[in-house]
Amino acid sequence: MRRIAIIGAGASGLFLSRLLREQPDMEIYLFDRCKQVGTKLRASGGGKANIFNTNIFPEGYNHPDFAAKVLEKVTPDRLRQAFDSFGLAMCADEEGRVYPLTQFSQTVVDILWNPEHPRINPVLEYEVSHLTYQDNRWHINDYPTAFDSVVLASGTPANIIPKNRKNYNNYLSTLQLYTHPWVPSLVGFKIKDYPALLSGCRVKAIASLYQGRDLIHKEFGEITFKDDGISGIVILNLSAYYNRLDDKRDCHISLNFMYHDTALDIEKHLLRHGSLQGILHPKLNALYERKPFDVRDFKMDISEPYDLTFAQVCHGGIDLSEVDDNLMIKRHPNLFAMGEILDMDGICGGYNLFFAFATAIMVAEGL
């Protein structure tokens, strides 16, 4: 019987377990620092837990490169597949965002997550702090098991607050790997002499991310004003092609909040109404009666984005030369990694859900 030990009951922790439970000359063991398993996939996509996209593209990743070998192996069809196997119905909105048919995410881990199973081992409320490897085996902390082999998949601190990230990933130091430092993605962004007025506020527009006057990205979305920042699905976007700038000076947000009529003149419509409530947001409109701005270039300056206790995923993690094609660390026998612990992060839209399931689908090859 080989023992299979897996670092994090996350996503990708879950997914590999429920794949590697059918095969009968294996037993797996569950690690977690949570007393409950599969909590951030619990709250993603809303709580409605937006598990993959049926339109998945390299170059939504910091690593299109990589994120291309992984599609060859895994496409969001195969993965599709898998959860249908595990009786998992599913449905697909109009922007390819793929949801359990139930619209909660608990469905998911149901399906996922079996602590009775003969072959499932649970150790939660467990911090592991290092790994070593004597005698063909790997021993984590002063656990009385050996395993053949072991799965890193305890993810990121994103989302988490200061206090619970003391110590986080910390075993990582005991392999000697080269890790890039885990920074905040998809993530809202504090802006510079912000306008408070605005708290509250929420409209579409279309969104652009300037680095100088270079175009670095830009999409259409909802905008949510916070206390002294702005957040909203685009604005996590553009985050994560922030993110992947080598020099982040000189960034600024540009709004146009005119994106239903370009030929719309404001000057006459000023003339004619003497105000422009009938086409801002109250809040906008307010603002602008204070200080006329361009409503189709709303200049906001980048001050940094907000921290990691904001972020649902990281930027950063285990440097993709440490790994093969199969996801073994290429130094150490018989360790995997997978999931946000590599340094890869996606835009929003089931992208970040979707490497982590299909690089466990890749790790279960591999094992």
Ligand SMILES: Cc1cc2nc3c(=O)[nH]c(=O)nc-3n(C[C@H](O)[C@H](O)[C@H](O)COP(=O)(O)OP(=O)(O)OC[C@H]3O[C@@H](n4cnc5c(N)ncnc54)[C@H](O)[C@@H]3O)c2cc1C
Second form
Amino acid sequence: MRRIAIIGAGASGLFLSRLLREQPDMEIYLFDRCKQVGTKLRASGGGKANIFNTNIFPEGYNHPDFAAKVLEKVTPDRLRQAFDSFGLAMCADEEGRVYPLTQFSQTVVDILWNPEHPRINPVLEYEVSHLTYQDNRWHINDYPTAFDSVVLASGTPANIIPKNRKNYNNYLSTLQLYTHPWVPSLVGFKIKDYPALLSGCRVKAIASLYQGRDLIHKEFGEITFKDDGISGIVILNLSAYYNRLDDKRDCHISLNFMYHDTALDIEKHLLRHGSLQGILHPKLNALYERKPFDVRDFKMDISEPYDLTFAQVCHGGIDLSEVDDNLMIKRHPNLFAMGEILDMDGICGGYNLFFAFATAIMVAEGL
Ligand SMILES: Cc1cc2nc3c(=O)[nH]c(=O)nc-3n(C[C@H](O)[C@H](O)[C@H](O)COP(=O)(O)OP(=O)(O)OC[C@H]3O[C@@H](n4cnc5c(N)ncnc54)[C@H](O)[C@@H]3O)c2cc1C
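With the form predicted alone done, generate the form predicted in complex with this ligand in the same format.
Complete assembly follows, chain above in first position.
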């Protein structure tokens, strides 16, 4: 019997345990620092879990080449078939975002997790703090069982409050891997000289991220104005592209509120109606009356992204040069890494859960 330890009972860890429990020669130990499994999976998609997308494109990730290699091995259709074989009914929206038919993330956790299964050993409320390799076996802290293989699936400190993210993934230092610092991604931005009167306003706009005069990325969608900055899915996506810049100076976001009418002549409209109250959200109009701005190019200078606590994922993690094509760590035997702990992050729309599940399939094959 081969003993496999998975560190982290999150999206990728649960999925891998579901795949491996079919293997009669494997005994699986699933370690998690929390009492509950799948915390982020349950929180994902506003509680509905957008588990993948039917149209994943490699450029949606910070390392498109690596993403392309993953997609060569695991297509969205292959992932759909895997979920199908577990008995999960799914539905997709018009943008290819796939959800469980129940529209309830707990359903996904329930089909992946069976702590009573004879080959699954849950080790919960257990924080892994160091790993050692001795006599051809892996040892976890002072846990009494030694393991043939270990899979690192402990994710990142995104969306975790500061007191709970202290020493997060510190055990990585015992492995001496090349890692990149955790940086918040899929997160809103604090804005310099922010007009606080916009707080609470929600509007649709085309949002463009610029560095100096260079357009980095542009998207259409809903913007949420907060007390000191902006958020919303389009802004979260802009943060993913912002993180890909080596030098982040001189970045601003431009909002075009007139996306619906490119021909509208603002000067004529003002002459005719005396104000923009018929075409702008009341809070934007109040701001305009105080200090007119270009409604097609409302510039907001980025101060900084919001803190990790508000991020959906992290940019950073284990450098991709550390893993081989089966996601085995090259410098250590029988050690694998999958999911967000790798230096891969994607945009909103099912990209990050797809990566977690697809890499779990790759590790299952490697094992
Ligand atoms: C609010 C929110 C909404 C999201 N919505 C979506 C969405 O709709 N679609 C999408 O694709 N992605 C979404 N994501 C991102 C997605 O949830 C993550 O990318 C995904 O869960 C990562 O899976 P993972 O297995 O790598 O890590 P996780 O799911 O984070 O699991 C890691 C596990 O490891 C455990 N752990 C950590 N350190 C240790 C340790 N030292 N010892 C033992 N256990 C440890 C943790 O407790 C955790 O259970 C969302 C994220 C958030 C926060």
